[in-house]
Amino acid sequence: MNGDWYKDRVFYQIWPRSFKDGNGDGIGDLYGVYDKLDYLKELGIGGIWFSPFYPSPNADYGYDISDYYSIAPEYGDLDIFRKVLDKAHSLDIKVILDLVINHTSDEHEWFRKSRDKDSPYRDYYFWRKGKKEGRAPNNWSSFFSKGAWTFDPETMEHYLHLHHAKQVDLNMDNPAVREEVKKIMRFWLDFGVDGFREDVITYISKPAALPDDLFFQAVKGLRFYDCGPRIHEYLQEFRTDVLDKYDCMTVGEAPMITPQRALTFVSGNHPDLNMVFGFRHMEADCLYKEYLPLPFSLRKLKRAFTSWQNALNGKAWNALYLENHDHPRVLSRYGSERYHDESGKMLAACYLLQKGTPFVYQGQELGMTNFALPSIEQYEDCVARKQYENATKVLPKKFVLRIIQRATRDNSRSPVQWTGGKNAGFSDAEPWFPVNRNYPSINAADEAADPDSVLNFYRRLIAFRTKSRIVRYGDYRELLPLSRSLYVYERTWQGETLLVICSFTEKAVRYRFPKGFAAETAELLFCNYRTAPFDAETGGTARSGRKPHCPRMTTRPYETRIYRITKQ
């Protein structure tokens, strides 16, 4: 964490098991990463976060981790993981990796030995007896189930698990624990990564207690262990005895946190993280999680960028993002699949010339989307599974699926579309999950071979963020806060400024440019239709002897441009 190279840098999110499969068994691997390296390179991408690649069961496919020091077979082993870094470095690309910490998979070897009570690793996680029999210790509730607690017949006692039943939480109260993790990081930073997203890292201090939650009855506990008590002396400890001693990077992601609980992790002179990845952005369409589907506000998704820029200027580092493994597909929820080309190019725009770091999920840069499978059996995501099974308890059968359908992580893990051939190009073999129908006219090879594409679009706009001084240190201002169709901000810096616009709607919309705006001499570096004409009105000499009004425009489906303003 000596340097900030990582705010001058894109990152690609990459879920290895539906990336690209290298050896043909229909599985995503580093054999596959390997054979896109220069992709990436070619996407001007300047750092990859690989999703887990470490041995699981695939209760949730990675995130509960049987072995943190080695690959699981199906993506490869420590070699193909070594000459993966080492082209990547080459290419100048920078590698994190996920580093799941807050629990372990019950099929860890740790958890194996803590159901022995006289083993030191029984204290590794949180076992306790029921209140009565039959009863769980406390009310916690579970993210994957209704309780975050499950009876272990062979201890007679339950442990404790925030998500699904085989991830385990562990007890990091437990000094052991600690440097359990500590060794984690040692190995994999001499091994040559270059840091870590840090997975539901505000979760993993828990209360002393355990106590019950009486009062927030959404998530029962969560009061009690996000941002627990002494969170921050546990990540000052993982800093300062391991993190200091490398250059690398942090980002965790923090569930439900605000603007101003973020600075506490990743403000001052010794930061807990370097960037926090916050989730408000991603609730635009719903209450907090998509299986509570809302209309679309556009001033919701506007509040919640606008808050993290304006909170986090001049005192730390926004960490960027619209995609990742955890979300549909985002061209279906805040774009039009109707207006694909154009919607894909403007969500581009609107988050990758903020203020931050940007991170592309795979296939995002090709505008991939939501596709809906006909039945809850070919959904793998443990998490749809679970809402399918409670919901349709009492709500009729199609109208859970249709929620299944718009909200499954699922939608965001179909395998990339390369090509418009067999199996959209992820494999010779058949692929693990089903491949988007639409792949014949969404795939990486055609846009490739079209200027015009949203392939394309993202190489151009991420050439000039890269290259941009404005983008990396200008101040963010937005406009028009109260418009439900256009999200209007400016990056200004030394006389110069950015004017960024973007359509959410297929509907034409009038916009009148802001005061000092010339259509004579700003500059236009994007827009995603082929011509930007402004009206007729755009000003010149006024009539009745008005002064010149500023120019105006009417907008295009989801249309965007970006100019640049110079000052005369």
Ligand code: GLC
Contents of the next structure:
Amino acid sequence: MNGDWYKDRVFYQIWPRSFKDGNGDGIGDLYGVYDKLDYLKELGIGGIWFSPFYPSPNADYGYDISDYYSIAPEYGDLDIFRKVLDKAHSLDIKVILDLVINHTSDEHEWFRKSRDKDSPYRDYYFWRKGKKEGRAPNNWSSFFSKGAWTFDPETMEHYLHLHHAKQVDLNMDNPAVREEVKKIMRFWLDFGVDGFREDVITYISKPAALPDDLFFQAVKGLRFYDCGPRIHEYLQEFRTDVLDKYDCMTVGEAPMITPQRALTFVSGNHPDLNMVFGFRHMEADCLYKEYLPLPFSLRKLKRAFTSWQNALNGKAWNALYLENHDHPRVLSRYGSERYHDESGKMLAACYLLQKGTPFVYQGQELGMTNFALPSIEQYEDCVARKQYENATKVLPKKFVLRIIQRATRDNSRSPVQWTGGKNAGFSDAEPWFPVNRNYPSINAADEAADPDSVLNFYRRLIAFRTKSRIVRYGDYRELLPLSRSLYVYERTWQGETLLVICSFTEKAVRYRFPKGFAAETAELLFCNYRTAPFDAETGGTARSGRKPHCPRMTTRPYETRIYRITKQ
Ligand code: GLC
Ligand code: CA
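Output the structure of the form predicted together with ligand GLC; the preceding block shows the form predicted alone.
Below: every chain and molecule of the assembly, starting with the one above.
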């Protein structure tokens, strides 16, 4: 039953708390979303992914869920969600929800009941005795806290949490837990949603013995719970028992996954998932995590893009993204705040025309940037706080704060900048999190009025890609893979070629167009500068008795050009 509709759409991710406040309490909500659906339609969006809006103690802002069947009062209720969903559908916008089933909040009723050793809920989670007194059951580490186990003095056992201590891992080996998951899926699909983004889905199957991580594997990021022993079995079960019965799609978050491994989830006749989000291309300026910064390497970025494009070609479908709520703003990382508009547009072109379904994160379409806060107390991101606490034990506070400012997820969680007015038009009340100071120059209202804005570039590019068959079907080929400053790729389909040129530097770089490219037959579809000249001396015209030269260009800072070349 799974339709292919997700392949022709551009998705937009909403992180509800910071999207738009509709009822004046300083917190983004579904009323605000309702008011902005027309804006999304104008942007050309065909699908929305909602980060969690369910009741949650917010230890990890919604990713610690205490009730899967309703909506946190601060975001609205089922009635307003019904309205949002109906209006979205009437605008031909699909809606997918975040399905967070690797863990629940410790305040979820299942977990509260599971504290009783005799309760059937005990086995919903991983409760284990320590190895020795005072020692955790194994050596697993947590992403958000020190160890992956927390001790409960009442029952003298520890519970497992791969993330925050308030995000308790569910025991998917227990069939009752899988039934709960299916019930949640059915509830929302029956409500009318069109699918799910599945949170850290590759972690849901833990090996029964919960063996210690091996040091040499773990430093490479290989863990026993990553793509664990029964992962495919469980995903198939969810698909057969639930998803196959609806016209819906799924995209799974798959940290650390290689494209080859991704194929085991997304290819074949009855794939586990429709798409997965890989992470490699988010590591071009760091070692695995933004907290271990390195200089930006375009070659690293290109290797990541191209390896996914090549591996999945003809076998599976890519999910494309440059931003989400877990990463700092891409313009501040891979682009340049100095060349704000130029690099913002170039970054759009570099991924929106690849093969796959693009996701745009709220504010990305405006070129929103990172935002450094002066003190650690102002940060809300639990990861930032934890990293600060750990790192300042050995490193100077100022230095650690600088790393946090660059790396924290809060960079992408500041309120969306709607206008140049009070609180950036996000809310009449004091926003729950500070607004980036640059809102007078970077905001949706001003950008909508300026035909050359980043926003309007996104609009045009999305409109183009949505109707373009080359973008949907064409083969992908990277040119100049060794270049450290240019990312060039072409898409070809039925005698037509799309040539995408992206400069990742402010320096001037000479670029010779590929063989067969002639200025006369190449139509410039997009450029982030007003004019797009070729270098004067070659010009692309025939001199007497000589074959025409391939034209050349010299790039301007962060220049992008997109040509359509039609075979003569
Ligand atoms: C995913 C989410 C992230 C969350 C984590 C734990 O990575 O995207 O925001 O903190 O899972 O649920
Ligand atoms: Ca509100």
